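The form predicted on its own is given below as one chain in structure tokens.
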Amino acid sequence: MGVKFASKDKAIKAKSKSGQKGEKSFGWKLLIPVLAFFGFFNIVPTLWMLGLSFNDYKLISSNAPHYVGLSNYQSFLADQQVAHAVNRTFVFLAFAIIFQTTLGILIGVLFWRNDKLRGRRLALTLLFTPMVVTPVASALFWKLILDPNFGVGNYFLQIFGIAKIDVLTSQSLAFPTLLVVDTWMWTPFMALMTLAALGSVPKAELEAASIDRLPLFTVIKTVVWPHAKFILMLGILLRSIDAFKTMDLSLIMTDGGPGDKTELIALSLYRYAFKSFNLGYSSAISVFLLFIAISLTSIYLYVLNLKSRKEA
């Protein structure tokens, strides 16, 4: 009898193992289309771009790609115009993240604390509207509003006795205007991420902190931040990467002008790739942008894991 039960147990274990192997193989089969799509549309173009960055290749030329080593990168590092565009982009990124994160947190906390406010759903719907409009449409929308001749913005200024202002051609106002429009577009995103982050905080811990009458800073540090930091930092990371490759606003609203006051690195890349058709040089700039995106992601992961490393 014991031998029979032992053989049955072995058969059952063998069936379970074969079933687990079948499930794993079936799961991999389901992933094959996704992996093929990712490899074809992401990995292959990235490798092609990396290879082109070491070649002198112009699309309008009949010459085949010519290997030049690090020449494109050397030219890129020595190009003062591109260097100014990079510096301007970092300034744009810093101010955009500061403004949008601050306003997004304030708006998110406002809606979170007043979850029974009348008209809350309608207010949230209206708040998130700029985020769902395409950047090109938003840029055209604001360009018409700020037009010095028939824009509604200057119309209201004239009502109050203020002279017309062409902010998009002003040396001092064009860049801040882009920041304002970008903040208008993407502050709702940070507000949404704040609401999601605050929603992940257990109510029991908040109630316990309220009963203990802990100071606000202590509540944020010990209760809110440990639960909300992942989602909030993820929002900051996504906005940082997106802000660094902003091109739509600069191209549509100012075309990089006046002069090069609003020329961002993504717009410079667009000019080299699709105006001059210098694919080798533009590929080197693209590799630089990819490196920046990887660096921002690494900083994000470092900040999230900082506390766990200290405790270890």
Given for the second form:
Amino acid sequence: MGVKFASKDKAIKAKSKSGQKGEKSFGWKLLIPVLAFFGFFNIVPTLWMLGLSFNDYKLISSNAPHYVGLSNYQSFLADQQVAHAVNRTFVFLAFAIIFQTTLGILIGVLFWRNDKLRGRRLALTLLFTPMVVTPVASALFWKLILDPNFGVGNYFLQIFGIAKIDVLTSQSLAFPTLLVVDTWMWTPFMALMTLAALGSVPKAELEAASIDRLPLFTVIKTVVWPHAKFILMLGILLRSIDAFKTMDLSLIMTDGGPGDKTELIALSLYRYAFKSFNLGYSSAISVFLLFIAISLTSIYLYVLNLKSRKEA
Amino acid sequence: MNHNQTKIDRRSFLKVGATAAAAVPLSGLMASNNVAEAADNPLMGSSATNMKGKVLDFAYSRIAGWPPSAAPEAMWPAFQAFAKKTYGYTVNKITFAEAGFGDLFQKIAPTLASKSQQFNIMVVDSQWLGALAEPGWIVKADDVFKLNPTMDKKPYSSLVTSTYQVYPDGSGKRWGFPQMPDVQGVYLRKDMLDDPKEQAAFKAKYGKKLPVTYAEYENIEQSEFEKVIEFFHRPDKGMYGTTMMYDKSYDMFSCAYYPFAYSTGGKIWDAKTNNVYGILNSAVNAKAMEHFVGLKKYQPANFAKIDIGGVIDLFTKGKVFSAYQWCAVGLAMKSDMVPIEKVMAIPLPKFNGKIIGAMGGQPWVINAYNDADHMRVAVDFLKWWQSKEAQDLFILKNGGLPWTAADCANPAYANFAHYVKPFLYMLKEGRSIDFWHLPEYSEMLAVQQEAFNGFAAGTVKSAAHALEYAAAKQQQILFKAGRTKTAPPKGTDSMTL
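Can you now output the form predicted in complex with its partner chain? The one shown was the form predicted on its own.
Let's see the whole complex now, leading with the same chain.
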């Protein structure tokens, strides 16, 4: 009998093992479409871009691509105009993240746990509208509002006896104006992330803190932040990557002008790639931007996991 | 006379006679084979039979927001009827793609690079000829003219050929078929000029008569014209003296500025050596740019963002007295507020009796990757485009402008609208010039526009610096592309605006 049971047990174990194996391979099979898609649309183009960055290739030339080594990277590093565009983009990113995160958190907190607030739904819907409008449409809309001759913005300024301001061609105001419009567009996203982050805080812990009458700062530090930080940092990460890629606003509103005052690196890249069709050089810039995006992600993830690593 | 020498024996006579008799039908056969071969060549267009009964779709590209480029849309039904009647085929669906001046090239270039016939025929800008011709994306117009000599019409001036057809410059090789040429002029508010009170006030202020008629403006000096602009500049009443294009996009600033440079002796490059540095960055050009930008004092605050559309808006909404603008948009330079009776177009004012404006306008080009049927339709269309029926529709109904010597002499076209007269004036030999047709035009233009617009907006310290920067960078672009042997100056990479 014992032998029988043992062999049965073995058989069951073997069956379950083969079942597990089958499940695993089935799981892998399910992943094939996604992996194929990822490979075809992400890996292959990225490798292609990397390869192109070592070649001199212009789409409008009859010459085939030819290997030039690091020449495109050398040109890119020596190009002071591109360096200025990169610096400008970092400044844009920093201010955009600071403004949008601060305002987003404030708005998020305002709506948090205020379910019975009258008009909450309508207010939230209106608040999130800028985020869902196509960026090009938003940019065009603001460009028209700010037009000094026909724009409604300047019309109202005039009504109040204030002189017309042409912000989009002003050397000192064009860049801040882009920041304001970007903040108008993307603060709702950070508010949404804040609401999601605050929603992830367990009610029981909040109630306990309330019963213990902990000071607000302590509640935020010990109860809210540990839970909310992941979603909030994810929001900041997504916005950072997105802000670094901003092109539509400056293309439509100012075309990078006046002069090059609002020329962000994505716009420069667009010009090199799709206006001049200088695919080798623009691939080198793209590789650089890719590294920056990866670096940003790594930094955020590192900061985010710092505490857990220490604890481990 | 030695009869023996001239005497042909009977055998020889019969041989020659037989050969000649055989050669006649043989040569006829060979000739008919050649004709048949030529007729079979799609670049000849359709014959009465080879497209009969076929049904096909056709696609073209055009420049958005540019009336002459949009005109064919209204004319397609007439071509469809013509094709059906003349060749017996049906052009079922005609589709188009459009984009602004700066963006259309990027729309069509990838399709051509992938050898697609997404656009069978294209309205393109003259600057793009080199970029389209060098990779072999478009059909050589000379090949079409060889098979269809009647299409090779005498132009009104050599400017038509050099601007819209030839690449490389001076080579005589033609790629484009003129859609319509364009030149620059100035649109004036005739009603304001005709006002006796204004005339009296001008006389009181300047001690001279206010020029009123076209004849008085045809040879007006820029300095004199600026007095008229100054006189009508009343910003407190929402009326500005003039508007010009200083915008950064595409070639807006460049084309508006060029007349100031060309007419005062400036040059922008050497087409023979492809050198820019030392030519564009000249003192004459810097002075001309300072003059051009100095006119901002008579313009709205956002002058540095004004493009073609902006000029139309300001003029048609009654915000400006005058507008430096292309003749091609003459039909658009009117509105309910400023009807056509209140508008008068004049040529560009002169600089010490001389004027050289910038050329505008566009050619048609044919996609080299068209299949035989679409190629025939493209050629048929271009033949039809030159017909009286099409030109009547284009010029008299859709605001187009003529370009052949015969059409320009046609009083029905020449007197059709107020903007045709200055157009013909500026299209005469030597009164306008086009700029680079090189494949690198886009990079060169982007560099230049950024620098020039920066000077207008005040972000670049001087005109001389803007020109120095543009010249060095353009020289670098051409040097890297192998177009010139002259290297850019040292430190070009580290140059900034």
